[in-house]
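Coming up is one lone chain in structure tokens, specifically the form predicted on its own.
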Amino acid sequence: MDAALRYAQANRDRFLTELKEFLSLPSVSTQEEHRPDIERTAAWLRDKLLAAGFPKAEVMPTAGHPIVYGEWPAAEPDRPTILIYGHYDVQPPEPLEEWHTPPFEPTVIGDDLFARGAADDKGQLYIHIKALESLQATDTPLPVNVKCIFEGEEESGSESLTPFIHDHADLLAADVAVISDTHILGPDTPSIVYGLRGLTYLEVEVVGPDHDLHSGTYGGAVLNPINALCRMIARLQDEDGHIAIPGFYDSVRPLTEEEREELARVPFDREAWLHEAGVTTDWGEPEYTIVERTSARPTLDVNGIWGGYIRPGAKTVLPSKAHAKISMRLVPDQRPEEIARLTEEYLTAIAPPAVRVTVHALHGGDGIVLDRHSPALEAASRAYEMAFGKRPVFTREGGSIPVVATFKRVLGIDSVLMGFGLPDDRIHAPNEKFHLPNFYRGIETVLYFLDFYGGTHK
């Protein structure tokens, strides 16, 4: 690997220039006007795979946005196969006025690269392409068989991904999946995520009268749907964050004492965490630590609520409808479909008779806990230690990467979550960034991982 490592270090400036080009493509999957940008980004990514040395790379259509697929056989056919997953779509950049630099004009400030998608997930995805190019350019034998699947719908629910995996299970067959879409604990504190929470995302509609009414004429005699929805939402949790939906906790896999001890070893600065979040105190289940609450416990949050008149000025209206979007982070063994059903039943039961309630399940995914002692995770741990100079800490992640459970269910393979972002990268928010030293050390980490997992490192 020495020649490949030297090549990666010598070509950092060019790698950064290419990453900036990647980030300048506004591949926002949730906004229809960006569909041409999505297609342009997929073609750009395919071309970069071919340029890196992949003998096969193509853009494959789906019912939604296209998937970029590539494959590269190892120098020796009996080597294990890894399936690299990433996503080239990004979150919408709004609110634009809160960005310090334009979201699709990548800007380096100090050691950080600011742009939408810098850390989530274009920068992390591109690490793998540059690591593989470093092998090809130095005639270093590829120690594993490599397949890549890069989707364009992760930020909009990945509706096309699971059908694609089902339809192409033979094509995607591998020994392990490798995903870089998480973060480490700090620039000099590597970590490996071994557990992810699942997700249920719902939209609730509450309907009262069949049209908006004058609040002076009808107020006090007709139930306001917004008032009704607010009272219903208030009954979903108690004041400490315990969720009141009957049966919600029935399938929750409890934390073992070993896991709680492991999570307690995660470096955590409460005051720094509060500052990062922009709050003065924490909140939630008092019997669990902040680390446990944000990574290994289920949650319920209202993500949006609307209805009636919300434009400037006054309008004395009693609205016909009220809406809310509600997400619940789930833990193994909670199933998103079951939680959606329980939530719908509870909201329907507590709704006043004067309103009608409809619950739409928008999307969801299963949580998962991985074996910390698998050969792939051991190889990843050694690789981080080589690149960062210390062994990584094992953590659980509060977010959701549904494809991890899909790979396990459909392909029968576990995943390695090799993240290189940082907790303060502001993903999904204005001024998203990627710490460039992590980009470069990420390439080195991937090279070591390929070597260790392929069994060629002496």
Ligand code: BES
Contents of the next structure:
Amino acid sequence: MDAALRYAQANRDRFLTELKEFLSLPSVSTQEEHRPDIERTAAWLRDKLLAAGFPKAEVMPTAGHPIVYGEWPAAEPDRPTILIYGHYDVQPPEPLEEWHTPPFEPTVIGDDLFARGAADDKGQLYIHIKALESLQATDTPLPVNVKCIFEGEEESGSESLTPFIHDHADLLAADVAVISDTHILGPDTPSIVYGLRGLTYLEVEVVGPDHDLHSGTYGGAVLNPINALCRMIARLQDEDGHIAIPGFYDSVRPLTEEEREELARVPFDREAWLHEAGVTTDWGEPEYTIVERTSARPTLDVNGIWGGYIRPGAKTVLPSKAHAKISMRLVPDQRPEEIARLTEEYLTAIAPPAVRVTVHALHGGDGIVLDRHSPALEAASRAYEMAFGKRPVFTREGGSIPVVATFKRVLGIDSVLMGFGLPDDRIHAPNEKFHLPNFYRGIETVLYFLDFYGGTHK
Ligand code: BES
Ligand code: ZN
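Cool, the form predicted on its own is there; where's the form predicted together with this ligand?
Now the complete complex, all chains and molecules, led by this one.
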């Protein structure tokens, strides 16, 4: 491993140059006009796998965006197999005017690399390719069998991925999945995520009159669908954030005392957290801590709301339609389909007779809690300790990576969430960045992990 670690250090500048090239490809999965960029990015990634030493790497078409698949057998038989997952698509960069540097012109400022996708997930995905290249370039025998699967639809709901995993279960068979798409607590505070929230995402339409009306002529005698939608939304949740949908909490797996004690030990600075979020006070279920509320409790948020007149000036209209996008973060064992159904039933039940409500489920995913004592997590823990000089703490993440539950359900394997982002990376927001020392230490952590995990099953 020493030779590979030295190689990774000696080649940092080139690795960075390549990562900048990767980030300059605007692979926005939700915007149709970027489809050619998605294709180019997939081909670029395949070429990088081949260049890193993968004997097999290909772009595999799906009904949506292509999946990049690669395979590299270990030097000796009987080694465990890891399946590296990552996503090469990125969130839309908008609002553009808020970026200090252009989102697809990666720029290094100090120790940070700014670009859309820098941390989520291109920078983190690339760590694995460069770690493997470092083995190949130094003739270090590969300690595990490696398979990798990189998708291009994660930020838009992974619609093609689940059927792909079902259809290629043999191809993807592995002992564990390895995913770098989360963050650690600080540049010198490594952590391992062992829980993720699930998600239900709904779009709600409320229709009143069949065309827009003059609000003077009809107002007062025709129910305004925007007014109605606002009142319905207000009834989804109480002022402290408890969700009022009947049955919503029925399947929530309660937090054990042991887990609450452990989460209470996660280093957390409330003032720094408030500052980072740009708020003056926190909010939410008073009986749970901020760490618990943002990782181990289910939540509900309106993501967007529109209807009526929103351009400059006044227009006295009683609109025909109102819309909202609503997401709920879920915890084990809430099922996204079940929660979508309960929400639809409740919204339909509380809708005034004068309007018609339709609820459309966009996408979702299951939450998960992983075994903290598995051999793979133990190997990852030791690997972080080697690279960061500190044993990682275990945390639960509030965001969602639905493929983790899919891997468990379809392939029967657990995942190791080996993240290298930071809490203030501004993923999904303007001025996303990746902390470059984490990029380099990430490569080292992965090299140690491959070594330790390769040794566990001998
Ligand atoms: N990398 C994130 C997941 C994540 C979010 C990790 C926050 C750590 C902190 C991932 O790319 C993501 O954004 N997932 C979506 C999932 C959805 C589109 C199904 C999410 O959480 O909103
Ligand atoms: Zn991501």
